[in-house]
Every structure is written in structure tokens, then in C-alpha cells.
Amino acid sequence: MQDCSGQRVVVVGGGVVGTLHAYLALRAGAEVEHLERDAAPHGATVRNFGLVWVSGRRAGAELALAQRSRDLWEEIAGEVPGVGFRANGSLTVVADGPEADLARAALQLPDAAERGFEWRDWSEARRVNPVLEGDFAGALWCSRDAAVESRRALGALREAMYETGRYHYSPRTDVVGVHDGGVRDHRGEFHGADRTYLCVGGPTHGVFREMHEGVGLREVHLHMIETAPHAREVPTAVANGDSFRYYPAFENLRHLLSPQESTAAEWANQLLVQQRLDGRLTVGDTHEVPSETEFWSSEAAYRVIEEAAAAVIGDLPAIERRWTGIYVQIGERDDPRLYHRAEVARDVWTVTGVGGRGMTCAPAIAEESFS
């Protein structure tokens, strides 16, 4: 990273990408002003599993970005334990037949060892994660997958940044103008800096909409649920074989799969389960592209999620929360672009379009901004 000693950095956006830009700028010696339009971030950053998901990333640049981020998360957790990093790995549970065939084929990928892929037969998988139920052929183990506590991490990072004496956080500050050398807020105040980073995860309003026209940003709609605390520890993240359909690491092996079950396909559903530190399970998710006129979430989508989870881990604890989230990604699902960065005014850069890889890749994306 570049030495930013003596520089002033403004970061717009309090989500994970913006917060990691602020954190790494401070690490590099800068004075940082951090602007967030809401009282606290409540978008995709806090509506996710907290997964640092190396296993599904596309070979090449995307995997390298995820691997670097995974190492940075672990490093940052050594400085700020409150981010809740744990190297718990993942098990993708597969049925006998095409799913198991694909899982075994994934072991032959050139980067399988780099990802920490190993095969676990069903008895071995249940020894690793005793909560697993059902009758499956086995599971694809990924030792490099990890997690952070997404709803606590940003607050913990802000507290650590305050301690430097070089960090100022301004919630409820809406940026309405972008100019050479800085931004202007809704009160008319100009925030000038040597470097300004616009880390607005959903740039679909006001000045940000105009700035990103023609870039190819696309909204994806997620349905997720959270249960009461589980009576038992769920020691790994859990996925099902439908994950192979949605993660680009497996794009050259998808021909091995049979068609997805129709209801799951309707909602572009894959199962992910992650236990939070308080014992609750976060379970999801769908990947539909919402209609611009719809404001509701469908109960049918939640039923698909619950049924998929029950097939793998049995009866769920009582459901306490349901929510939807919208993340913005660049291009279609298999677009090779990882995110959008562009200088939109002198010394002002936008960094957005990270999509579903935000929690996984935010530290390395921020590091690239200061390279």
C-alpha cells in the first residue's frame, strides 16, 4: 500500500467496502472523514451471512482477490477482535449422482488445493459437523472459507478507528454533489480531500444514479431468514449442491448437473447456513432480479429456503426474522468484471458494483484503491 501520511481521505458510504477503505487509509497514515447517509448502515452489508466465501470464486483474478481478503480479514481480526473472524470452513452437501460427480470433479480443478477442497464422505462430513441430517453422498469441504460477524464488525472497526485520533464519522450526511477534490453534502458543506472514495453500495439515487449510467450495474434480490439460537453448535458453514449453479468456480462443470428442481429454480435458490456467535442461524438465499414496481417479498421464496435447510440440518429453531436485501453487481451473474472503479472527478473515485462478493472481498478491494 501507498504511504498516505499527512493526507486527508474522505470516504462516502458506511458499508463494508467504505469502512474497509477508511480502515486501510488510517493504517496508511491518513486522516479520514467518513460519511454515511443513514443513522447506521442497513443495506447489503448487514443483511448477509458474514461469509468470507473463497470456495465459489472464479479462478484467476477473483479467487486471488478473495484469498487476499481472507488473509486480510484474519490479520484485521488480530487488531480488532470484535469483527468476529473465525476460520470455520464450509461443507457443501451433495446428493448421490450428478451433484456428487461435480463435487469430485471439483477436486481435480487446478486450484483445488489452493481453495482447500477435500472430499468428505457422509459419515466424515457428519463428524465434522454433527448437525447435518438426511441421506447424502458426502460433502465438498473447503478449509479456506471463513466468516466474520457482519452486524458487529463495522461498529468494532469504527471504535478501533476512533482510537487513532485521526478518524471522524458523520452519519446522517447525504452527499448531493461530487466535485474536483471532494464532495458536497445536503447541508451545503464541502468535504475536500487529497483522495475521496465513493463506496456507495447501491448507487441508484440522485447524483450517484447519473454518475453510473451505462456502467451495467444490476440489482439482485435476496430473501433470508434468521432463527432463534440453535441448541447445538453448527461448526461450519453449510451449503447444498445448488450452490454449484450460482458460484463461478464451478461454471465449467455445470454441464454435469441435472436441471434444478422447478420451485428452487423459480427463485434461483441455493442453500447457505451460517451460525452467528449468539447461536442464531442465518439461512438463505434467493437471487431473483426484482421488478422495478414490486415492493413486497414473497412467502413462497421463504418456504423454498426453509425446506432446503430442513433437508440438510433437520427442523429449524423458531424463525425470528425474515428480510430481503438488494445488492448491486456489475453485469450478469457470470460477468468476469469484479467491481467498478473509476475516477469521476479529480482525485475522486467511485468503487461499487461488488455484488454478492462484498463481505468476502472488501478488504482487498480497499487495498487495491491504495496500491
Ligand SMILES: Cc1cc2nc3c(=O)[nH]c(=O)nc-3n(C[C@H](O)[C@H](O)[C@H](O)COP(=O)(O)OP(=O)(O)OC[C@H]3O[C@@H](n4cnc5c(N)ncnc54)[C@H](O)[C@@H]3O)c2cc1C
The other form holds:
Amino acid sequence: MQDCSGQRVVVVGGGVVGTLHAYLALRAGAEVEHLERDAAPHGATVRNFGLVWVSGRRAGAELALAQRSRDLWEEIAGEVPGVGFRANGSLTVVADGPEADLARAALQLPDAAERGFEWRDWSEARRVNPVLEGDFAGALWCSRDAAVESRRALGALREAMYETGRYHYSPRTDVVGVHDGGVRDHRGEFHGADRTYLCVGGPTHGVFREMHEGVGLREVHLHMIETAPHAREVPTAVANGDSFRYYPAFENLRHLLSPQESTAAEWANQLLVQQRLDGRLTVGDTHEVPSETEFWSSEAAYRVIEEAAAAVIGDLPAIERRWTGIYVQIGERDDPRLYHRAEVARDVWTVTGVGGRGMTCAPAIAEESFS
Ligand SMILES: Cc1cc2nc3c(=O)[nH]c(=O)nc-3n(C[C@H](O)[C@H](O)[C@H](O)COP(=O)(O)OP(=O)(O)OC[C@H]3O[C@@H](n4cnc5c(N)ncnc54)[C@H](O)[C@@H]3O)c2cc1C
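Previous: the form predicted on its own; requested now: the form predicted together with the ligand:
Shown next: the complete complex, the earlier chain at its head.
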């Protein structure tokens, strides 16, 4: 990391990418002004699973970024326990036949050991995670997967940043203009800095729209549910075999799978489950292009998620919350670009397009901004 002592850094956006930029700028010695449009951030970050998901990342640069980021999360959580990091690993539950064949083939990938992949027979998987139900062949264990508490982490990090005496946070401050050396907010105030980072998540509105034309940013819409607290501890994250269809780590093995069940395919559904520290289960998800005409969320999508969860965990606690979220990724799903960083005015950079890996990779992305 560069030494930023004596420098002034402005960060726009209070989601995980902006907050980690602010955190690492302070660590590098800068004075930081952090601007957020809303009273509290409610973009992609607070809607996600909080999964630090190493298992699914594409071999090479993407995996290296995720591995570095996971280490940084662990290190940061040592400084800020409120982040809620836990190295709980994941079990991807697979049925006999093609899914189990793929899981076993994944054990032979050159980076399988680096990911912490191991096979678990069904009885062993259930010993590790006793809430699993049903009759499956086994599970792919990934010891490097981890989790954080997305909805608590941002506030916990801000509290820690205040303690430096070099951090100023302004919610309800909407950036509407980008200029050489800084940004202008909706009140007309100019925020000048040695470096400015625009971390606004989905920059498809206002002044940001034009700035990102031609970059190839794509929105993906997801459905999510959250249950009442589960009576038991769910000691690992849980996925099902459909997740192999969507994560690029498995792109060269996908030919082993049979076609996905039609309703699940219609919603591009995979099962991911992560228990919150308060016992609730965050369960998802679907992947759709957001509709330009429909503004509602679909019961059919939620049903697909519930059915996938019930097949692996049995009776779910009552569902207490449903929501949708949008992330913005660069290019199509298999695009090798990891995210978009560009200088859009003198000493002003945009950092966006991190896609479905932003919670995992934000610390390492922020580190790259200061290296
Ligand atoms: C449902 C769902 C589940 C996901 N699960 C995971 C997961 O488990 N693991 C994982 O790695 N990734 C996951 N992702 C992806 C991850 O959540 C995103 O990549 C990440 O949160 C993006 O962070 P961000 O800071 O760029 O954006 P955001 O969290 O959207 O934050 C952007 C912030 O910028 C602010 N802002 C916007 N415009 C302005 C402006 N003009 N002025 C001031 N502020 C502004 C917004 O109010 C917002 O608070 C998931 C995404 C979704 C939607």
C-alpha cells in the first residue's frame, strides 16, 4: 500500500466497496471524507448473503483476488470484531449422478487444495452440519469459504474509523457533479481531494450514467428470503448442485451436468444459505435481467427458493422477510474482467462492476486502489 499521510481522500458511496476504500485509505494515513446519498446505505451490500465465497471463483486472477480478500477480511475483523467474520466453510450438497461426478471432478482441479476442497460422504456432511436433510450422495466441502455480517459490518467499520479522528462521514449527501480534483453534492458544495473514489454501486443514474457508457455494465436482479431464527446452529454455509451452473470455478466441468429442472432454470436459481449471527437464515437466490416494465417481485421466484431450501434443510422456520436486490457486473457472466476502475476526471476514479463477488472481493479491490 502507498503511504497517503497528509493526503485528503474523498470516497463516494457507503456500500462495502466505498467503506473498504475509506478504511484502507485511513490505514494508509489519509484524512477521509465519506459521502453517502441515503440516510443509511441500502444498496446491494445490505441485501446480500455476506458470503466470502472463494469456492466459486474462476481459476487465476479472480481466485487470487478472492483469496487475498478473504485474508484481508479476517485481518480487518481482528481489528473490528463487529464485522462478524467467521471461517465457517461451505458444503455444496450434491445428488447422485452428474452433480456428484462434477463435485468429484472438482477435487482434481489444480487449485482444489488452495480452495480447501474435500469430499464429504452424506453421513459425514450431516455430522458437520446436522440441519442437512434428504438423501444426497454427499457434499463438496470448501474450507476457505467464510461469512461476514453485511448489515452490521458497515456500521462497525464506521465506528472504528471515527476513532482515528481522521474520518468524516456525511449521509444524505448526494453527489451530482464530478470535476477535476473532486465532486459536488446536491447542496452545491465542492468536496476537493488529492484522490476521489466513486464507489456508487450501480452507476446507471445521474451524472454516472454517461461516464460509464460503453463500459459494458450489466444489472442482475436477485430474489432473497430470510427466516425467523433457526432453533439450531447451522455451522456451515450451504449450497446445492445448481450453484455449479453459475460459478466460474466450474465452467470447464459444467458439461457433466444434466439440464436444470425447468422452473429453477427459468429463474436461474441456485440455493445458497447462510445463518446470521442472530440465528436467521438468509436464503436465495435467482438471477434475472431487471424488467424495464415490472416493478414487483415475483411469488414464483420466492417459491423456487423455498423449495430448493426445503429439499436440503427440511422444514424452514417461518419466512419473515423477502426482498430483491440488484448487483452490477462488468460484461456477461463469463467475462474475464473482474471489475471496472477508471480515472474519470483528474484524480477521480470510479470503481464499479464487481458483480456477485463484491462482498467477497471489496477489501482486495480497495487495496488495489492504494497500491
Ligand atoms: C441479493 C444479493 C446477494 C449477494 N450476495 C453476495 C455474497 O454473498 N457475496 C458476495 O461476494 N457478493 C454478493 N453480492 C454482490 C455484492 O453485494 C455487491 O457486489 C456489493 O455489495 C457491491 O458493493 P458496492 O459498494 O459497489 O454497492 P452498494 O452496496 O450498492 O453501495 C453503493 C452505495 O453508493 C451510494 N450512492 C449511489 N449514488 C450515490 C451518489 N450520487 N452520491 C452518494 N452516494 C451514492 C448508494 O446509496 C449505496 O449506499 C450480492 C448481491 C445481491 C444484490
